[in-house]
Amino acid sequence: MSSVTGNKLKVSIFGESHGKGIGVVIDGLPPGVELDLNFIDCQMKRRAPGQSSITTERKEKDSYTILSGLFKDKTTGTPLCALIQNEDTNSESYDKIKAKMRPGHSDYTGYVKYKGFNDYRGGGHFSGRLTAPLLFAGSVAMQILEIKNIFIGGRIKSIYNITDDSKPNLSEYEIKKLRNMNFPVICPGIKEEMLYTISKVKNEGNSVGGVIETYVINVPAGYGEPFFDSVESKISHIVFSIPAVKGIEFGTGFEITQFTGKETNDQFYVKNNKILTKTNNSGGILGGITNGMPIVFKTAVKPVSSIACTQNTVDISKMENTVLNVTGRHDPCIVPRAVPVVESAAALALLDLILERDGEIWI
């Protein structure tokens, strides 16, 4: 299985959601770096279960132990190593449809992938529950990108047919307000018409997805290793390691094909002995090198797939076909406590290219 990733930065996540633990270790980061453990807390906290009435009633407060790599609280220059317990765990539902295959989710490829032998509890490594580790590795990630003044946010672009079409202010200032924000929105009452959505497809027994909008500040022009180590193909290859998410595009994405070239084209100009662009339609990247403007992409995150609505599935023990009711504690909407998550793997993306380019010595 290919739970590592990144050529100068490796990150390597391990474990499964109804196991003992779920852990990362961290190679190549540079020595020196002074960890902000508030910091990490805070970020865990925004994608820890068990909040609020529209998330997973499971209890997982997401406390870490540091094992290898933090000395005095910088950072060593060798693996870190961080393991987080699971502590809540109720995995009897899940023995009783082990067999039934529940639509949308891993349990039929795994099955067939690992010849039965897969962990099938609450997905076991293929839960979202894994990104709890990625969330952390790229926590101690942004605060390495945040001593070069790059900053990461995300906001909440839609859930299901509601859109913010705010536009962003994209500083440091907002950036930052963005991630304080347990449901970040930029229009303050598109908010509780997403959660009232939300909270009706719950009570329904049903699910929803969205899109999340995530933003990058700062970074200077240079940096991507085209072709297949392109500023895009970083972010997209980790991005899509999360569960759920199914979609992504950078600037305009998609609708970019319904204008002309004459108006898509983001065109140049010095402004204090530095080039800009007037637009930024292409999302901060060009050739896949970063051009100096904001990063921005969306993400798009399905809806949860374990519903208490009837499904038709097979039970693979039988090989038959049969219905199944999916019971236990599901979030109705993943992509509030996916927000940090994308932004953690934006920051491993463009750190693992940083260092690729200018080696350890640059901070």
Second form
There are 4 protein chains.
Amino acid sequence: MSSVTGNKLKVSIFGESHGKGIGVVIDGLPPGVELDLNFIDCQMKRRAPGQSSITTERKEKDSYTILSGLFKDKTTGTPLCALIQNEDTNSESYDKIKAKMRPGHSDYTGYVKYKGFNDYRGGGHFSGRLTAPLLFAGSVAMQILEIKNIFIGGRIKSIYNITDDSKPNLSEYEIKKLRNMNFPVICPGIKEEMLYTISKVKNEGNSVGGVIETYVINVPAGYGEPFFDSVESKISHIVFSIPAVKGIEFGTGFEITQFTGKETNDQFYVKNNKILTKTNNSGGILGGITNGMPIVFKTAVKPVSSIACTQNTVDISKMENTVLNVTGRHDPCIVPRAVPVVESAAALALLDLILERDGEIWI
Amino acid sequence: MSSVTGNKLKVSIFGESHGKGIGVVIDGLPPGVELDLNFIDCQMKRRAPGQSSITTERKEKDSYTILSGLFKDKTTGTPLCALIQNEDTNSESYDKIKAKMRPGHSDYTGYVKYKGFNDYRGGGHFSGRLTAPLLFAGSVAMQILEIKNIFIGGRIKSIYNITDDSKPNLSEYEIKKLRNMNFPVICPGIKEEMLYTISKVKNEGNSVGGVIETYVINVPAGYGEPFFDSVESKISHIVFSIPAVKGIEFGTGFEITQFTGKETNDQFYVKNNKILTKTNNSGGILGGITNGMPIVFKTAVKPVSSIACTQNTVDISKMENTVLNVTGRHDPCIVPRAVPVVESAAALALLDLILERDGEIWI
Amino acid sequence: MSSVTGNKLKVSIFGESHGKGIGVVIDGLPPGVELDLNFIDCQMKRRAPGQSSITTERKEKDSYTILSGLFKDKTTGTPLCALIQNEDTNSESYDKIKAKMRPGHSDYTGYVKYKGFNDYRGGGHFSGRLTAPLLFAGSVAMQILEIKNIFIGGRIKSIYNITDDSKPNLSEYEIKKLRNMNFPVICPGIKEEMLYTISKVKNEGNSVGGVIETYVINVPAGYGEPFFDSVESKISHIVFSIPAVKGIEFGTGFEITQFTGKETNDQFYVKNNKILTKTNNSGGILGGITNGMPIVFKTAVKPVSSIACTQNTVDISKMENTVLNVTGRHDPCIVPRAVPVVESAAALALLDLILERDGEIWI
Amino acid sequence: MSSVTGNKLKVSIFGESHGKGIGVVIDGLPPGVELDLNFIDCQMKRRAPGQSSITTERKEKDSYTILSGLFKDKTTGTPLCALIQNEDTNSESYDKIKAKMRPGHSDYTGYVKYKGFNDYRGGGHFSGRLTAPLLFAGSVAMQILEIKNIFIGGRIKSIYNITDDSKPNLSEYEIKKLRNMNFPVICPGIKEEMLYTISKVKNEGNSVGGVIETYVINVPAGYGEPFFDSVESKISHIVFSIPAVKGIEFGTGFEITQFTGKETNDQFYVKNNKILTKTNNSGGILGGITNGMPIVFKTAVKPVSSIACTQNTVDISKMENTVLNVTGRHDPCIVPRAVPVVESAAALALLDLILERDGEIWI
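Other form of same protein, the form predicted in complex with another copy of the chain, not the form predicted on its own:
Now the full complex is given, and it begins with the chain already shown.
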């Protein structure tokens, strides 16, 4: 499988950055769900460029048209297709540099995979712009999960060397609050610190990355599979489709290796006839299956590859060394815009597992 | 999908720890590959318990029978099934504690998912023992990859608070050398230090985890997909099926967020008509596709959940709090035995991508 | 899977008859194939209504826009999306009869499956109009197959009680000739006979069906799978998605049961270092795998369900018996328009099998 | 996919006729189903050879061992693996004729597909013997369907030129009665007529085929998909994996083309608050989705390819023409043994659709 993911909820993505349009087909949605398009717009806006001084100044109007699968404002249960048309862009500049492989980008690997036939303009199908349809699909999935009282939200855990060590209180209120922030952090004052760092690297033509922490609350115990569709497998599969993601960890993650079993084993207890764990080092997942505690995972986002300096690279048409100066306006840090995309990835993975277990008619 | 993974190379796993047997069906293997059963045995032995003082003293004879798909020592191209029969084990002890959910294990999540009908003896289908058929399948995949000059090997990067900071020279020789070590580390003397730590926690009835670093060399550029089957997606999907894995990162991984784009962008150059990068922060993958550099990833393995102390937990039959004392002999640290399992997961993911791109007859 | 089919070549279909548009996403196409849009137009035209006196007089402009996956007239290898926008149609009439389940149509089964939320206007997602994107995808597949010298064409074998017993000479020339006929038959004069029958039932407000025979020539031996993706399995899977199809048979099909093994066993012989069979009762497939002989199969298309008479049915909103008079202009016989759709189904099934075996880069 | 089929209920088949064993892994079964092994045995026996004078006199003991997925006589919800061990057979005879491609068999297509590496003894993976694990899986599925009051049974509709025109009364009683007959026909006396025909062709070293009609009753309306997993698509996909099947038709099938729409449109009516149709020309399926009426389909089984006469064929090692005399004891007619196999195929297809729609926990 390539552009299609999911077993029961199938998401099929298409488009190139400078083609006619990008979009997504979502198959397997339960029928009869009233879609809140405002919610989708809010999520889309969080990802869209041009939101603040630290994002690219390009204006992309990510307005979508729903072509199918929605009737009288409700899902029909048949495939829902959303199309985001691309605006006319001046693509000529790309022809001049098309043979120069931009370091950190997919120019070279895309060239090899597609034998040079892929659309190289603006990254083509590899463009970060393709996260817009992914986010659209995720926003639909999030709404359906919320009917089941499941809420997903994320925050910026760190940017470069600045870390927000505050811990959220994982409630519906807190998660919605994070989603309403265009720069979702918890510790007061840390936003300014992070923005300052980003501005600084921006002025230097440099870039930075960071870590996103994502939360999913109120997932009942029992979703996921031991082999091979563990909750971690499903989430990581989609998250690693997001450009720039280089790592994922669940619960205490890599840090758990710094502790002993006695320190990190999550002990069970009963409260109000519900089974809970005192700690949540496992991030809500045991043996690949949800245990009813919040799902918590962190995602590492690398520094943006487009940097304003002379870089060594190759000219693939001549197979010789050359240098490249990328011009244009680029995000110095993609982390804030990636937060809702990671939320979407988690929503798609979980809704798929839920639909598989509970069936297609559960509303 | 649950017990089946892969698009072109399909791996279907089955069995419970105390049932009649465990095994695997591998479908989509190219025909005509002469299997080296010695190599499989070596890999199986690395995972098997009872290898050293720090692993469980239980003796499992992981001897397998190949039931199909092999004819005159060569793969036929039809499904290859390998069966590992379980020996008679005394399973009665499990009945007494079956209602007590062991912390850190899948007893509770398995109970909920399977409505209490799953085989609870020794973890049942969730047992770490199920990694034996996974490893078998991976060992077959590794051999086929080696025909294409692709080699996979891993090493223990850290155990608890002890880290091996040495870097391997990523050659076929080095990788094979690591595979021949039952405790694969690079820095001289660090093995003893790690073993001492493990013995210490063992004596305390405690456990520790660690980090595994895995290498894949000589994968040509061009394998993998932008959406949704990136190399990272494929590898992480299988790796997260291995019990106890809580994190995965590619190349510089989470640490890359501590650097700027200028510091971490891997610049290209041409050498002997081959395109290489000076650094390999991306871990051999750009835009989800191999770039020809070594694939490098790290896996976090949590401390073993079976610890010799009184733990709080619940009795699920009564829905009340209780305490649990797990007895029996358990590994204080599963990391060394997990190294070849992670290698196998990588092999299965990569061979699937290669067969998808290159077709089924390429020998 | 529902709206997505294929393993390596994935086709994802979407849309409703009276929604904004219908379309298809094709994933897994080999890169670098120059698409002949004229060929696609010709095939689309064969399916389009309004072609002759015997088809519905509605004029649908099935003009498509390729939104992605095509760059400088060649496939990129990334998902190709084609959109057919629906024109403004007066859909109000459907509201009045929406509770009356049309016999032979999917109104009732769609109502139950989608809990009444599906778009009922003009059949919605069940509309025969959805065969337009299927045909688009098939036309792309046919072109790629022709690069490999594989040609697909079909003919009307029978309409109602009139059968064309002539046998085609299965050459590229003959197949192309059939494809260029808007009413593809072989026996001279039989077209007029069939058209007369269709006109007659049309005037009576009645409808008829027929049998389509489809040919695929020059498929080399060795494609397909014993279990479970036999060539017959793959072709029938897609063909049975075409509305009105009720049967499929390969080679001599059901008639083979009227003969003995001695009469029907296809004996092999060598000619010009090629293995052939003297007869082709197997329809080019043995054990689910192509044997190099032409693939031949027949498809039964039922009479159109929209007939101009009073029919008994139910009002689902009241769960009571009622009568229905369907008005409007309908095809009295869909068989001629279905011929290229069945060709497309065969093309998609075969290209998928070929890409799976030969890999994605074979041009 | 090849040896694996199904979306939610995955069936993975393995083995060769003369290898160590054949078997099946069934994944996605609901947990807690008490399996009636007697029922499985009865179904297995219907397929087994040596049941009567007209089947092969070889005695195959198709006794299976359930290796996993069953605990305390109930399904666990984890993969259920059943193994049928092959007995020691004298396979030497096959070496002498291995280069001679048996007409009508898969020797040639298998040779090409697997590059000559497949196990040629007794048909290897192509052997009709592989229907035993398929039947095992189907027998498990049938039991689960019966919990939902869904019953499946089949009958011999015709053998060679003898047709049983009687129509069954589609009740649970009638279906079970058919399943209890080793030669299931309805018309009194027709069994003797058919057996006489079979004996006659047997004495001539010849073979015949026939048509099987299969019934599924009490499937509620609403299961199946418009694109691409129609009930017809799902059933035909598995049925066409059964060796010797060359055609399938639903409801009135090909014959429906001999009638007009007015004659064949199934009109709806309400009875006891249930929607029914007066006729069932559609075979219980409209738009790919069940309509609550009995599912009825016919399957064409070709004459057995092993015939006792001199046949022309090729020697593939020399690429030259030769003649072949197949010796040994073979079934002159496989139809009676194929009846329960087709039932199994239908059961697997339907249970998969039901589990997809209703979820995995519905008992």
